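What follows is one chain in structure tokens, specifically the form predicted alone.
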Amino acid sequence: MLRTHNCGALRLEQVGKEVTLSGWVQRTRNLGGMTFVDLRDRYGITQLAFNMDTNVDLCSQARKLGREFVIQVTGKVIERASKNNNIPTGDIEIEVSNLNILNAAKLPPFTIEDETDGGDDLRMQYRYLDIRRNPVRENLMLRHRMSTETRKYLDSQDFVEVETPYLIKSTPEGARDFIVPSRMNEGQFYALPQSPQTFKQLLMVGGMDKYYQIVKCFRDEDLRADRQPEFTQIDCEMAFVEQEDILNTFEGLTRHLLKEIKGLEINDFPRMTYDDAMRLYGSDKPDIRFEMTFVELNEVTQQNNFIIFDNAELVVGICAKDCADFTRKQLDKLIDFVKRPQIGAKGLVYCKYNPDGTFKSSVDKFFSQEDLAQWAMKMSAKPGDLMLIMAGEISKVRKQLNELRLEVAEQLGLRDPKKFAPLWVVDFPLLEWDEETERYHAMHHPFTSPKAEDLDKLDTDPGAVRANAYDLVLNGSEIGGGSIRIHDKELQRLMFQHLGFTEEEAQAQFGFLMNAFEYGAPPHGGIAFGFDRLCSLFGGQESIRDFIAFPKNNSGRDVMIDAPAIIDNAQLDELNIRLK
């Protein structure tokens, strides 16, 4: 071994020992008759002292490196004169008696340090740099830590980890896959697999009983921050089980990491049907760290000859507790902010319930001091309260108020990433409708089970069926969703026909799975977790990419390896791929 112990490890404890240590120079100082080097390494820091009157060779061979540089040193332990309280290495230097340059270093593009002066781009071409960085690598560390819990906790719970397969068959269900051609099958493709979905189901039929996998997954689609080309999931089904048993198991897991993660006890989940989670908030994630939750006011705001609410299909809003003392400056930026081409909506009325009683509002001139007064009631809004109010089409206006509920709890610090609450979104329609294709597309998957009850929906009313499907939310977002799944083959036939597959369609897309049913499948259901997801969240911060290894940028690009790139023509013969 290069080192005797890591750059985290020593403490008082070790003066007068001699070590090892072994580094990145991370800065040098030079004060005349002492140089000082502080090495690092992934467990910390240590300080290194040279010294002019006692080796002068020494000392000056530390005044030459450079930041970067990788370096052994020997020497030993002794107390600082001057402490550093910042570091947990900080009671103690080295006294360097033996300096190894182990390899030199260029000056790096941008500073190794937590705060740098690096840009997004230049980080990720240079990404094993940024790695080197305090903040990248414990978020990596956050991220093994959550795989190894992960692990833990489903193998107390009896699940078998199983491998499943990355080169299959490409379906027409879902977001584009990326494919990949066949050398020995001439004209033939590859999919890489979006979900492992049918596999983890014949591993029920297989009589796995209960599977998990940590497993990379692939959806050729547009780019946001919090989303990649490439991702990880916690990938789970068992078998013999209901939505109930689902449900409370993985609780149990999110329980499980936020305690050892987090060091949190979290023991509330409540439930919320689909509908009620629409209605209330305006989105299927419902970020319930904080109230402000939707009314419905059509019968206080209608019929005063104020055009927008008069023609509107549903007038609703929000009462921002403690908000009237919002300035004119700070309601017109709420203004602008909903009527941004994102949201798309036409504007925003505002009404103050001032602390002496009295109504001000954006529409005085059409609404008197006891119309507003029936908003406030409606809303059970109180004096010092600010009531925001939207109208427009049911399919359109909720969503955008939701993103309105969740911008002012950002300017009202409600959104604390240090708090975490967990809901369970039930009961999702099974089917939703599709303008471009003029049919309906299953809501999750096709594999999705269809409430018993709702079954005698499916030829009359499709669209009010619902599903055995459900998502687990915390902090606004969607952090695990799943369902039962169908395990009778005369349902599945049925589901894919009202799906618009053709029989002649399904058993070519999904025959192997239909076959298997005939061979005793038990009941079983599942979930997944987005993995760099619930990873971004443990370490509070919006982008997954911090938590990824090596990220794509927005275009689906890793900068730092210049990927994807043009193939030789030569490999392309040998695929049988003629490019235009």
The other form holds:
2 protein chains.
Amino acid sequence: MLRTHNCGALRLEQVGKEVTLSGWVQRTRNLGGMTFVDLRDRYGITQLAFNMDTNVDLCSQARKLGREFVIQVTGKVIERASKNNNIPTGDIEIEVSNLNILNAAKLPPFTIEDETDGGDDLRMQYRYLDIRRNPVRENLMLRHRMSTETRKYLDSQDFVEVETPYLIKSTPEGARDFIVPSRMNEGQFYALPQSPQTFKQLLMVGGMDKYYQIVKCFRDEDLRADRQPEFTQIDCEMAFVEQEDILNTFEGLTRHLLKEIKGLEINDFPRMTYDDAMRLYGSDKPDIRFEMTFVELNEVTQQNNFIIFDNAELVVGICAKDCADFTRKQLDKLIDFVKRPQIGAKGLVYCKYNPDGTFKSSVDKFFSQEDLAQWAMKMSAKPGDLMLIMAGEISKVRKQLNELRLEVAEQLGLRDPKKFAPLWVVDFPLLEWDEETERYHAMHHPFTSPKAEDLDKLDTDPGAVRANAYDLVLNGSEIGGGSIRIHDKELQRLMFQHLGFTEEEAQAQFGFLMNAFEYGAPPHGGIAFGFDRLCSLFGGQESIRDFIAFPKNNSGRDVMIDAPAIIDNAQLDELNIRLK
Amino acid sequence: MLRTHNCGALRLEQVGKEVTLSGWVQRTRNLGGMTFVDLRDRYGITQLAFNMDTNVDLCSQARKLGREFVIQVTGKVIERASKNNNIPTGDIEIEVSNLNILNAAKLPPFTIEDETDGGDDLRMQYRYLDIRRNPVRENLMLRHRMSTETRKYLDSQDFVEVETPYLIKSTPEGARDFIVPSRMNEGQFYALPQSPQTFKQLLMVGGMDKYYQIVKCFRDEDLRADRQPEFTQIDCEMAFVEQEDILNTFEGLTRHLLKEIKGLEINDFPRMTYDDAMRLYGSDKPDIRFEMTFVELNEVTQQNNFIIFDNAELVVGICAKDCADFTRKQLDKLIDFVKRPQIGAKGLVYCKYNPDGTFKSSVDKFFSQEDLAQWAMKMSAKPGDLMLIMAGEISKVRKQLNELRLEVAEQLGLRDPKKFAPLWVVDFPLLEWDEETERYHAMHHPFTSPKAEDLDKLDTDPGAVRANAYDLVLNGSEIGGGSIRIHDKELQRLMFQHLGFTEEEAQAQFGFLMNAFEYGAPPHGGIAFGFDRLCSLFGGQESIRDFIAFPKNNSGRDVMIDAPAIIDNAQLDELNIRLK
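Show the form predicted in complex with another copy of the chain, please, because up to now only the form predicted alone has appeared in this conversation.
So here's everything in the complex, that chain up top.
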């Protein structure tokens, strides 16, 4: 080793010892006769001391060290005159007797500090420098600890990690596949997996009983902010289980992670049906760190000739506690917020419940104080609260009010990244109507089982059939989703039929799975966690990008290595393809 | 859960308890009034008992159960009349009171037994059934334990697992890449990584200090037996290290695995230079579980007008202990063996050192008893031994004699899969001459550093330059290989130049790495283990295929899911490519 200790290791106990350290020059300070260098590595920072009086050559050399130079020093550990209590090595410094420049460095394009002056684009281009910064490195190390603890828990529960293939078969169902031309099989293509779904089901047929894998998955979708073409899943499957068993097992995983990583004991994993989530939060991933649930107000708002309410399918509001003192400006900002094209509402009605018991609303022309008092009663509003009400078509207005609820909570500081509130959303619909293709799609995927008691509605009212499907929501983000699968060939055939597959299409794409179901498939189900998102939530951040070592930008490019790129025609020739 | 216990859990202590089990019907035996069913899952086998006298209906139902039916039973644990000491649950059986068929099964296309009647093709097509067999399942579970113990060791040494991207950039150097068309970047392609080499080096530049990853890699090569287009590596890199540090760290890993997985304490990791390995074993991956090292015989064989020896660049032999009693037939088989086209030798000279002290050779016409005695002395042969000698051009004859050595050892039972003999091969050449392209290629890869003391030969005698490169060999298989990397931009530029890259090519393909080297790259090095091979060696088997859940065949096909496959023209259109 080019060191005897790392830069985070030395303490007072080592005083007097001769040591060798290697690392990067964080900064150099010249104080008259002394020069101090902060030497940095992954483990910490150690101060190096050079004395102009005792060693002119060495000290002069030290003064020429640039930021991020890689150096190796040998010297004696001594107690510092003025200690630094902010770092674990702050009691000591190294009286350097030998300095060796291992590699010089150009001035970095941004500062290697916790708060950097580098913008996102520059940081991504020089990601190898960005990773030297504590916050980014700590994110990556958090990710490592998350995967370690995940494995530890799942191993303790008898799960076996099995690697499934990356070169598989393209299936038109679901998102768009990345494909890989096969040179040895002319005119044929592999696809990269969107998830190991069918393989993990085959492992259940194969008797593996409990499977998991922390695995990369791929989706060639247009990238919205914070989506990556390659992403990581904690992928799990169990045999001989019912929904309750999966929920318990993976509550256990989440509890284990919260305890080991965040030091939090969280025992409350409430369950909410999809219908309730939509009704009370306008979202299938409610943030329940705070209340402000929806209250439906049709009954008390639709008899006053206020046409916007009268014509609405749904009038629905939230009560913002202690916000009656919002200024006109603050209220206008909220109105502007819901009118943004991403949200698309026409407006917002507010009603202040003043501390003196009076009401002041934006619709005072239409509603009397008694009317407004009724609203307040319905919404359990107290003097000092602010009621915010929207109206329109059910599914749209719910989405809009959900956005408003989150925005208000954000402004009120209710979305505390240090607080963790998990929630199971259950009883998802099996199918959802797709306007574009004018047919039903599987809401989860085609292998999800319908609830037995709803099976008879599959023909008469397909949209009303509920699935044995569940999502685990954490702080308003879906962190995991899964289902009890179909394990019966006939039911699987029926599902494909309802999803508009012909018998031939179903056979061509999923014949292997349906065949497998004929040879003794056990009842089984599973779940997959979005690992990038899980890490960012545990790291208390919104964006997943800084929890991925080398992420891609919104055009799917790695700007550091400049990929994708054009390739040789010879390479295309070998693969029997050409550009269009 | 559809069970209270698994099929491996119950013992005498549970006698009297009512339990529910689920699993597969291994077999059914009707013995007059009783019917016994062996119920199987991942954890074991439990005997179910059905009594025709006490419950006719249930017993009749049980008699109709086919092999591999999935059933659930409830009943009481009772002590067996005739115990079975071969299985952990052999003291008890279940007196079944309720039987529920969870899924029927067609007769499997091969028997689900340790020794199956299914051929390789059938087993691969129905891999999900093959995995139910104990030997295959145990291989996959061994693999899981191997990865768990690998992580445990590396974590204990402060390594951090970092995920590197799968969608990267194609580089013509090395093996052929699999490529992935980019829809969002028209006419451009990603490549799947052959290894995370450049990324792990960038992580070292980024200060991660110690990196590892158990990761899939991809090579689009013509598949020789036992090669897979996707394979798994234990990929590692360390900063501020010298070769000795890497060897020590990964000896430690190998020792840990041998201890935890095989219960073996192996402390001897001898080191051998590449030159010695070639000279003594004719291979850079010698199997040192047995001796039979090469002895060069030019001196004692080239003065008797035996033209084959006289014209040979090298005459070299091995001494097979106690094999003087080989029959004419056995010797002919060895001669046929070396003449096989894969080996390509013209012949083989043998010389028996008879127990009575006389010699009998295939070249008695040319060599006297005294001549042959000289051979024997040189080869330290004893009466009863058999000398096998080959001659020809150095590199060819070494390869051929290596094959013969392994074959003889195989015949003599010296290649014991239960014995483990690791070996470091060091000081590999930096470059190797490629006849086809008539230029030097990097023997390891272009990022491997030359030995400082050989640098001056880079211009005058490139083939003689040794690298800081090393392989870890286990029982004649290379299980890991790595090097100390170049961390200096100028040296890297020089290497590319010697490998025939123009300045522009080097910049276009590896500019990001050379740029990174300008911002403070630490000295670093690493190693990668072939995880599939490592598992198969620990499992005591030759083929890696049964240590991979869903392997591909020699045409790169997954015969179970039937991939690769043709895809829609619409999909090609979107990707802006077409078939040639």
